[in-house]
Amino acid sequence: MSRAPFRLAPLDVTHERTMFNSDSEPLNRYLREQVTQDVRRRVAACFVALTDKQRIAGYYTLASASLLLADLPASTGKKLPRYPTVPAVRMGRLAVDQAFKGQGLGGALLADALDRAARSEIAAYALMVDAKDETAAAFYRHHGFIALPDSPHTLFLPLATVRPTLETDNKAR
């Protein structure tokens, strides 16, 4: 186990992407094969948890996307405008090599996704997920995500419960 110091960063062609390996193949594939057309045609952009020695030890992708208001928690649908969806960004993947599996990575990623789409000048109400399992979406729940009522696997985070904690951050700095 590996107790290297991260650097977050955009991914770029000179991270070496094929030592990634993560606990799935999917998402182990598309850091290899996909993601560097997704970022080019601007489907997608990448973000990497980088070691000292520049090894991507973690992974998360974020897109632009809406919530249809009817598929939202009743609670949450009735204090939004009318309009047929909400705009929101999506955490498409996120992934850990599993070389710092434990180290809080996975969190810290998710952590820097929520801080970029906040602080993000285009509006999105939301962060949004589709786990690819149980124990992903149990993840998502630990850190206040909240499941879709007819889709339990697609998760949100509204964004305005992110703003007081970034404020509070920067009056710190």
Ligand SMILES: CC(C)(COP(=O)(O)OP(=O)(O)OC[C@H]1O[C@@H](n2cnc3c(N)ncnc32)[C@H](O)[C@@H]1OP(=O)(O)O)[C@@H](O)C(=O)NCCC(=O)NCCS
Contents of the next structure:
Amino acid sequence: MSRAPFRLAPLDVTHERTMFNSDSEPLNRYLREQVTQDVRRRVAACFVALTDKQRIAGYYTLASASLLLADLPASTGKKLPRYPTVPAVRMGRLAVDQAFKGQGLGGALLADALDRAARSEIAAYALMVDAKDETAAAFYRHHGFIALPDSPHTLFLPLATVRPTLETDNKAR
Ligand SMILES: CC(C)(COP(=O)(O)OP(=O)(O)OC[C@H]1O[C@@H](n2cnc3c(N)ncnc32)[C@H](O)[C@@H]1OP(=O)(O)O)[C@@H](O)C(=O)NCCC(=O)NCCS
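For comparison with the form predicted alone, provide the form predicted in complex with this ligand.
Below: every chain and molecule of the assembly, starting with the one above.
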């Protein structure tokens, strides 16, 4: 299978958004019509995978969030301080253009989101997602995410389990 090289970068106004065509029309529409406003208002950050021709092959968004301690599995909750909420980063949206599906790009975008969240100086316990359907939830479970017991389409992955690719890692030794 041919694997296109991708460059991951924050979305900027020069990126062509209208051609993006994933399996999900709401996620296509969001990229076309809504995301730049959300970025401007600082309610979401958006990162894109670009081909060598600057085409958007995939994207995801991140924003601050919180999880209710009481919603977490008991085995997780008992290891955390007794505050009502636990800080998290929400990956609000993730989509790969149909032309690039099945080439590892969705997994690479997810890894990039985990890496960004784990590298942040602002603490967050987990990356969380609201999967739009059971297929999406299966994708996240495949990558180690844990479902909330009473809300199986909300899933989280503790960031302490992620080894961030800190540039300083290499320099520190
Ligand atoms: C879900 C989506 C992002 C996956 O992107 P992709 O580039 O096709 O996925 P990848 O090729 O990176 O797959 C990575 C791994 O996940 C697995 N995988 C992909 N979809 C899966 C699913 N629905 N259930 C379980 N595993 C899945 C692949 O088999 C692969 O496994 P491997 O690394 O062990 O070989 C893409 O199909 C998409 O954009 N769907 C429409 C929008 C959507 O559903 N977004 C989800 C967020 S709500």
